[in-house]
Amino acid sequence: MTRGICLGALVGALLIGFGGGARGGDVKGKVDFEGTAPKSTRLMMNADPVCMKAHKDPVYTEDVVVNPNKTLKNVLVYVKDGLGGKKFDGSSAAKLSLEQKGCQYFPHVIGIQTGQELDVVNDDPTLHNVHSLSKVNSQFNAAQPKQGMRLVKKFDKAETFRVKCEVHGWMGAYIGVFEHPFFAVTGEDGSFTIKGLPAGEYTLEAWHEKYGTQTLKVKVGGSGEAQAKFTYAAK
């Protein structure tokens, strides 16, 4: 028995010591927006026949979209501090796609790894071209003419930037690059869910194209779950 005991807490000790100790949770929440929502522009694609045959109904600027439920969608949540400066490795981590359908760019805001593959996907039969906006990363600026084609990218450095068609003026999208796996986008909820996080406390910092960013505090304990929430309000 006593030898059993002895086993059980050397075993502990060392999931401890590898980090079998520091078991933590998600961190969930949403984005609320306060307020009048401003009114969406409609974009003119007349200058493309393609683009326009690809819409029954009117397009809109997606800069601010506020959900039926008040919530904020596209804004792009992740962990700013508490990582001690630890780097995780995103080439095992699964493809992600910025698809250009429509002439407009899907999913309008995307996070992503250092070191994960994006695969860029026109799936329009016209004439698109991605240019990155980037400033820490190298840019790229590429023509894709025939629907199908498509330019598979990675990123070295954190940082967040606009995609653009030189093509389609109203086309930008916008890539927010990690050196962890711990960040969301919030959907048509406003809800977002940062999966995994070790226990431990951390800055949260929520990133919006118009409104820009708010940080706050949170606490993920050794299981379960905690809980966020940012705010917007209208300008």
Second form
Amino acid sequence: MTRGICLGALVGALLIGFGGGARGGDVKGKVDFEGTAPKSTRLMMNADPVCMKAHKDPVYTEDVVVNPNKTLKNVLVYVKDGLGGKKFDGSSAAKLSLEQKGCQYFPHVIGIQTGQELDVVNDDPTLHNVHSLSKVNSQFNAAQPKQGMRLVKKFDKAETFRVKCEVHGWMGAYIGVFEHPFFAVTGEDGSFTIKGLPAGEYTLEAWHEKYGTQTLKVKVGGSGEAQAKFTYAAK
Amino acid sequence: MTRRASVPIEQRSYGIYYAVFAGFLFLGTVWAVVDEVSTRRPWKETQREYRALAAAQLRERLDQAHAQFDSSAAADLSRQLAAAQDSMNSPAYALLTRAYDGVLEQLIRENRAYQFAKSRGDEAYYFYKKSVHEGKEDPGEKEKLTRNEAEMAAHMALVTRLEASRDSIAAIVNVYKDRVRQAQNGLADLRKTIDRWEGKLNRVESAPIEIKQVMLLGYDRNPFNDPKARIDRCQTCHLGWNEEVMEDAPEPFKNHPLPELLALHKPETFGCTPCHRGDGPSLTPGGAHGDADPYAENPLLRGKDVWASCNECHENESHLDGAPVFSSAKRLVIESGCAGCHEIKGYTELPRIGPDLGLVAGKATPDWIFRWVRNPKEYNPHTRMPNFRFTDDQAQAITAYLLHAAKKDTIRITRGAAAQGDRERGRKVFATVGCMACHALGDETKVREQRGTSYDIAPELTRVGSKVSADWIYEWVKDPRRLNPTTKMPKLRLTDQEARDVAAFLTTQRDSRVFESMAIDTASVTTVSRGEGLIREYGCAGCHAIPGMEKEGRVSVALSNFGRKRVDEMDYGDTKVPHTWHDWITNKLKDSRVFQTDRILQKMPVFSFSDDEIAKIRLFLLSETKDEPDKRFLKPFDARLQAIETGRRLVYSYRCQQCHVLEQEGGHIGAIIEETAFLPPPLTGEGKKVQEQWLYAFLKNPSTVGHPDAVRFWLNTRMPTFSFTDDEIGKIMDYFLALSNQQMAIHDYQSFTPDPVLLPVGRSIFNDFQCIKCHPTNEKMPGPGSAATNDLAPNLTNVRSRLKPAWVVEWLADPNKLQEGTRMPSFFPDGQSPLPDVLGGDAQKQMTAIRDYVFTLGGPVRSNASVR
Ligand SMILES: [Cu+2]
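Right, and the form predicted in complex with the partner chain of this protein, after the form predicted on its own?
Let us now look at the entire complex, which starts with that chain.
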């Protein structure tokens, strides 16, 4: 056991050393949204009373969430090109979690490294199942009939795919798997930070479930931060 | 002159000449040796190249493995190993082994003593018995017997005690030994990857430079039909076929892209040429591949053509798992009706692909028939009927014959029956009940695209309103078999009103073009007999039943050895097409009249195959040879394979795969149904899944779809009524069963009784797992608005009379294994139950309990007639 932890610490230290030592920097940016946000649809959860009872206020679909500051939430931004053949092992990265709460997934979009653990938790006193609609990684479809059940998963290939609950048709989330740790998801203010990129030129890609992908080039210099801005327009 | 005279011949010296010629001879010998050993053996250099390349790759992997080697863990383990070995040198261990040896020695002694006592006892017993028989009982012997028996018991007791102490000492010794073994195993485990790459590297580096040959004794036959060995030396140069690190290597070192096929056809014993062809014994690329010789008998099959060789052994099968190109080429040939005009071995019994023309008069107008005969693609660009490029005159004559010969008064269409149809309702019915699984209409061509063929397997209906009347459509869609007993079109069980609506909708689908009317003279004997002659000449009866032409044979050549047809046997007409087999057939399939000249007329009609289809038909033709390996090398076409092939062809002909996935093919209707929950069920594993009685009843009469006790009563798409005969149903059932490795047998599923102990447990697991959230049961049927039907799973009410009990347990264990991509989640991931307190956490028992409970849903079983 201790061996594993030691090894993890060692690799972690190496990664940190790599990030700092190569005189790299962070990429900071924002994903703006232009135009009027599409009307979100109210989710009708009356198929399952447990789900209905979990919410006092109306719940809306999460496919397009425009923040008050005119930015777009749930955009996955990641380094698409520029790392050369460098390999990154995700097995020592901190475990991430995907929660099923009030018959919704939290977070709605999640970025994860290959080999990194994902803890899928059912917080509801009802049946959920997580069905990964992955094409490259092997699919899984496990039922979690009891509150508090957990399922730990790892992915070995880079791919962005949808996971859904077959019991509650409205429940869906997206998982982006990467062979490196340089990705981020935009939150309530539409900003993102990709930390510790070694100096160099990169192609960044932004992915949104409805509006698709955009790319731009970014240069990470010897010190300080690089800036990146994406803009999606209403369709 | 003088010189020669002056030195007599005996005194002349030829030393210099001998030296020079000896020199030549010597050089010649050296050259011969070099040529023999090196120049004429280029494969040696190739093997050296491979060695260098593979070694470099392997060394890279080895270095990686070394870098990833957990040396601290290894040090730990080494220390443990040393400690464990040390402890075995300790005085305590020595004492232990000595004790063990001592016990063993005593054990042997006691066993021997026991045996001796037993012998003595036996002896005493003999004499005692003898004395009894002789009438003078000897008490001395009796006493001896008793004494020895007591001795035996004492020795035995000691033996038992000694054995116990031997075992207990051995257990302690084993603890010592295990410690060593564990450390050794741990170390070996850590070094596993290193050892693996190291082993591979050593093998590559020490591999001798030599010819690698596979010999298949008696595989081929010589021209005198004597068995002949096949020699295959391909692996002399193709060295990396089985080496994963050679994935990106250049040829000839690249690894084979389809290891799953190699697992079935092992190159170590089967060689390469049975699939790839080429000249096996040859050791140069030009010779082996046939590039060096334009007349090579057996050139290498390149690209997709390699699939042609499957046919040599799998001639009887029209689908092979793992060979989609081969399977789709065969399907293409069957569907295109090639066998209507050409004799093709194995395809002579196929049904005609076109409709019965005896019925055409009651269906279409003379004008329509004329234009169709002249060029069917003008009306339906995607029809399978090819263009015969008839002149107006010829088309008129043929139309005249068809109208003349057509059966009269066979079909009664009630005039005005289709009145009061609602075209908008009809449009909806057409789009939902399943018509579009086979028929394209206007822009709705997604199913055709998904299918990937250039042609339709049922008529496109974009212009159907210009072909047939509303009344005809009404009668037809209600019951196609009533109008045409041989049609493959099934009945969709439309109500009269639905049929009227569909007719109203379809009659709005009209040809916007205007054509000049053609006079068809059915009364003219000359025209009619000219039409008859043309129909015979062009072989229309190969695809259509035509009155008066019931006994027509095939009009064109047999294709049974077409793959071996020589270039000089092919006629290239006036074209500049290169004189190769491939070019001839490619051009012929593109335009079958291309090689026509003013002297040589060609009658083969013009198809409109896509390039991909041409390549597939070409590969099929390439596979049409008389080559067949010796029987010993063939998998026997046994009863199971025969049942599969028979059923497969039946299923092809009824187009089941337009809706259902079967043998990894089909499900094309998925292109127009977005929700997976509404898709027709995949039929993979159906033979294992459903009860024979249920399947029989369902195929006979699938009308339960749409009824509340049906499997998915909320579906709009209907399983049609195919009006199968019992014989056909039997074939389909045999097919499904054979695919699941089962045989037709009578099973008494009715007598299945749930385990009374498991039943209540099953009920509680059923509730815990909340199965009812998705599956309707008789206890909870979704009412209107209670749940979106796209979240529903099959109705469980009738599983007892539908599913095989064993299948249900298997399904619960791992649904995705039986049906890939199913929405049903696994409740027992990795065979573990989430309920540790139920039935001792035994997943298998829990699944059985659920099954037993589910089998009680729906109450007593309705009786079904049992099958055969
Ligand atoms: Cu759910």
